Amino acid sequence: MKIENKGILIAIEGIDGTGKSTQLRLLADHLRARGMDVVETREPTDGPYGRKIRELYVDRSRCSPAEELELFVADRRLHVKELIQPSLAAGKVVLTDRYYFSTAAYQGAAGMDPARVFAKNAFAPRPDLVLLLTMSPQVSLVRIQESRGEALNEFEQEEQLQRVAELFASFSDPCIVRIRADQPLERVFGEIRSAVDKLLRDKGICV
C-alpha cells in the first residue's frame, strides 16, 4: 500500500563543485522564513552504509561497480525509512543534497546501466522537484581545488565527471529543472527560489 505524503521532497543534484550544499542552506533559510518546517539532509548519509561509501573516496578499487551500487541502495533504503518518509508523512519539506539521480549518473559513469539503477531505486519517494545544477567539469574542478585546497577524490576526476555530466544531461524526468551553476551565487539562488516558489504555488501553498 502506497503511503500518502503530506510533505514536499526537493533534491539538489549535479556534479561535484556546483555549489549544491550552499544552495541547499540558502533554500532552507528561504523556506523557514516563510514558516515552513524544513529538514536538511544529504546522501551518502552518515549512517553505516554512507560511511562505507565515503571510504571509497580514498580508494574506489575496493568495490566493484555492482557492489558500490548496492551500498548506495542500502544507504538510501535506511535514509528513506528513518528520515525521508517519516518527514514527508509529517508534512515537512525535505531538502536533500543528492538523491537517486546522482546514483544513476555516477554509477552509470562507472559502467552500470542507468535504467537499472533507477529501477533498483523504485522504492524511494519520487521528488516533487529536482534542481539540477549544471556546470562544465573543467570549471567544477577549479572550484573544488580552490575551495578545499586538497587533492581530488576518486569520484572527482575530470574524465569521470565528464561522463557524469553527460548522463545528467540525458535525464528527462519532468520533475527536473536545470539551472546553470556557473552564474553568480545570487543569480543561481534566484532561479532556484523561482522554481521552488512555482512548485509551492502549484501545490496551493502561499509563498
Second form
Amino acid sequence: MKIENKGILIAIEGIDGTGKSTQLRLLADHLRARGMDVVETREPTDGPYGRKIRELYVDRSRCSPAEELELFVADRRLHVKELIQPSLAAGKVVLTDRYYFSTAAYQGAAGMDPARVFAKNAFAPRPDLVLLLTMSPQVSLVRIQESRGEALNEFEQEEQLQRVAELFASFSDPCIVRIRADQPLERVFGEIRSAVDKLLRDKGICV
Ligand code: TMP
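Switch from the form predicted on its own to the form predicted in complex with ligand TMP and print that structure.
Everything in the complex follows now, all chains and molecules, and the chain you saw is the first one.
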C-alpha cells in the first residue's frame, strides 16, 4: 500500500535498554501484515559517520561534546538525504530506531544546549509520531547488563543516563507519545499499536 502525498515517519526513542529495537521489529511486522510498505532503519546509521560514532563507544574522550554533536548531525543529514526523504517521497512508512530527540537528550546531557540541538536538526523531516519508551535508568542498566550480557558503553553510564532520562522527560512536542517500557513486552507493544493505529486513522488510512 502506497500512502498518497507523503509517507509516514515514526521514531522510537528512549534511553538505552528500553527495548526499542524489539518493539520496532514488532511494529514493522504489524504494519506489513496490513499491506504497508515499511522501511526499518536506525541511528547512528551504518554509514561513514555512524561508523565513526561507534568507534567513540570505546573511548569517548577522543572527541569533545561539540564534535560529537557534529558527527550525529552529519550522520542524520546523510540518513535523511539517502534513505528517509526518498522513502517518504515514495509513500512508505519509515520506522527509525532513534532520531533527533536522542541527540537533544544525549548531547544535551553531555553539555550542549538542547534548544540549539533541535535548531541544528531543522533540516530533518518532522516525525508524524515519536514513541518515547520510558523507564528508570537503574532498571535499564540492569537490563542492559543482565539480559544483553553486555558491558556498559561510554554512553550508558548511570549518572549520564539519568540526565538523558530527565531531558527526554522535559520534551513537550505534540508528536510525542510516552509509553512505559517497564511492563511486559506485549503490553508495551499493545500501547504502541494503539498509538500507531490512531495516527493512521487520523490520516484517513484504514487499518
Ligand atoms: P544504540 O545503542 O541505540 O545503537 O545507540 C547508540 C548510542 O548512541 C546510544 O547510547 C545513544 C547514543 N546516541 C547519541 O548520543 N546521540 C544521537 O543522536 C543518537 C542517535 C544516539
